[in-house]
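In structure tokens, the next block holds one chain alone, the form predicted on its own.
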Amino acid sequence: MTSTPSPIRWGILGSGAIARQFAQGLRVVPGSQLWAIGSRAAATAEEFARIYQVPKAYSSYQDLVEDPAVDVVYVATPHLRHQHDCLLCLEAGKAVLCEKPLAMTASAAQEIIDQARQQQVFCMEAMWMRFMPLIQRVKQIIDKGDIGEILTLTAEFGYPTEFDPQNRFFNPALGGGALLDRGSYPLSLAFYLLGEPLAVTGQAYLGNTGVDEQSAYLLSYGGGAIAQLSASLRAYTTNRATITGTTGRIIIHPPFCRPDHISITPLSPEPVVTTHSPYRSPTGLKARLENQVKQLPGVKQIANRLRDRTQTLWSAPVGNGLNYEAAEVNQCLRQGLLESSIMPLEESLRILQVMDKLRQQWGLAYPQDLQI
């Protein structure tokens, strides 16, 4: 008779919106128990515990990480606190899943990574997009070479956000701006599918508070591949991603961070535009008849449908999507792993190094940059 493994007991630091979403997502992850919630206010912790049936409610983060029953902590605090709170958990020997970005700067992320490796404790950035089933399917298709050599990747992520200079979206002291909050998604997707770029450049509109309210990033790779990415706090963008290879194209339909369908279109590797054949104007009866047929109602649409060999794959996510990253952490912990191969710490660091470089190009500084 096989014994059922004990549930992995989770603690959550922070009680804001993302903490509540994670608590909801954890409900559908087998072998998990939300054991403890930590907040800086006792009343807030107790309310959270009541709503989500959490056995332990702590009015300090320190008390939560000292609970011997907690196996892993989800750090759901604001960007500004990620470094401090991750180190707090790691020093207590607790595995960590930290809400993205892992830290506000690459140097802060390096401290977290060094501590995790020194303590030999699991740590991962919570880039939940990577664990979505269809994102995993896209990765498999590309790695198998089913759309040939990748040439371009475009991805944009933006929703209009109400302006409040004190809110984390717009306050530079809190890591405000489109880059850290929304640009992390297209950047992480590009790293996941294409790897680390050879060069990066970007443009940004810095608003009244000094943060990037809109920004765009151009990444170039060996072999000529280019990623064109953007993020916005002002515009409702398409929120989709398109990957084009020499023999096919994949569209990740919006929102690309949590897709329920993707489209795959085979493409001919043959050039569409020729450079050597001379142009010949259509003459004669045959050419006139062909042109007349093309003008008939519906003929062009029928011809396009016959030529279109697009395949659409549907896969509705289970839960709210945050459950997939939690399931990855559970699996890693049960296997005794210290990092996830899907979201390794080194890649979190490289992405933050790109973000630092972009901010330097724009003249966008956070108070934390003084620590670099």
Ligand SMILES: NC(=O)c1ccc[n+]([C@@H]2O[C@H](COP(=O)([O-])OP(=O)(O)OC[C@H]3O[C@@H](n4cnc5c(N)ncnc54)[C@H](OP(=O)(O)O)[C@@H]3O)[C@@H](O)[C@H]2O)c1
Given for the second form:
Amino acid sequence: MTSTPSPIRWGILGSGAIARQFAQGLRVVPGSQLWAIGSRAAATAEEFARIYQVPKAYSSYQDLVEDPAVDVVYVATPHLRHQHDCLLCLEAGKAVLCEKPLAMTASAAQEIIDQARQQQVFCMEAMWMRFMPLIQRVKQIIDKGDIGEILTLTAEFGYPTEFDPQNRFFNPALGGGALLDRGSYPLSLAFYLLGEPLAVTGQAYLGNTGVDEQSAYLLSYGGGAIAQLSASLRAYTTNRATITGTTGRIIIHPPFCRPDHISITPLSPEPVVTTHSPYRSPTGLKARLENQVKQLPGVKQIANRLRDRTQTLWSAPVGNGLNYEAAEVNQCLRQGLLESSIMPLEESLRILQVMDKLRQQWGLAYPQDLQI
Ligand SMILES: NC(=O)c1ccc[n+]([C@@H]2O[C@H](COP(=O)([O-])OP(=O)(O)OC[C@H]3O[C@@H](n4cnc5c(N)ncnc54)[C@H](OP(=O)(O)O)[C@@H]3O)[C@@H](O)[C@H]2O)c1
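Form predicted on its own already given; the form predicted in complex with the named molecule follows:
Next comes the full complex, and the chain you just saw is listed first.
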């Protein structure tokens, strides 16, 4: 008789918006138990515990990480706290799943990584998008070479966010700005599918509080591929991603970070652009007949449909999507791994190096002494 392994016991550090979603997501992850919540205030911890039926409610993050029953902590605080809160967990020997971005800067991320490696404790950035089934499918299609050599990737992520100079989106002291918040997704997608870029350049609109309310990034790669990415706190963008290769194109339908369908279109391997048109227009009777047929009702649509070889794959995510990253962490912990191969620490670091570079280009610096 095989025995069921004991559940992985999760603690959540911080009780804000994403913490609540994560608590819901965890409900559909087999072999997990949401064991404890840590908040800066007893009342918030208790309220969270009541709503999500959490056995332990702690009125400090320190108390949470000292609970010997907690196997792994989900860090759900604003960006500027990630470094401090990850180190708190790692020093207590707790595995960590930390919200994105892993830290505010590459050097802060490096400290987290060094600590995780020194303590031999699991650590991962909570880039949930990478674990969505259809993002995994896109990765497989590309790695198999089914759309040929990748030439372009475009991805934009934005929706209007109410302006409040105090909130974490606009307040520089909380690490505000589109790049660190929404820009994490297109950048992480480009890294996942195309690898590390050779060069990066960007443009940003810095608003009244000094953070980038909109920004765009151009990444170029060794083989000639180009990624065009953007993020916005102001515009409702298409929130779609498109990857074009030499023999096919994939569209990740919106929202690309949590897709429920993708479309794959095979493209002619022949060059589409030629210096002269190889097509000669029909003349005389043939041309007149062709034109008359084209005018018949519905003919254009049928012809387009026959020409369009696009295949659409549907796969509705189970749960709210955050469950997939939690399942990956559970699996890594059960296998005794210290990192996930899908979201390795080195890649979180490289993405922050790109973010550092972009902010440097725009003159966007965060206060040296970020308040915790
Ligand atoms: N994966 C996603 O889809 C997604 C979506 C949204 C956000 N995020 C990430 O998750 C993190 C948190 O975002 P959120 O939207 O959940 O933020 P939020 O609603 O403001 O919640 C953050 C929580 O952190 C704690 N906290 C500690 N120090 C704080 C401070 N100085 N100011 C404000 N809160 C502080 C608070 O919990 P206590 O009062 O209980 O201590 C607060 O409720 C961010 O890094 C963000 O990038 C990810």
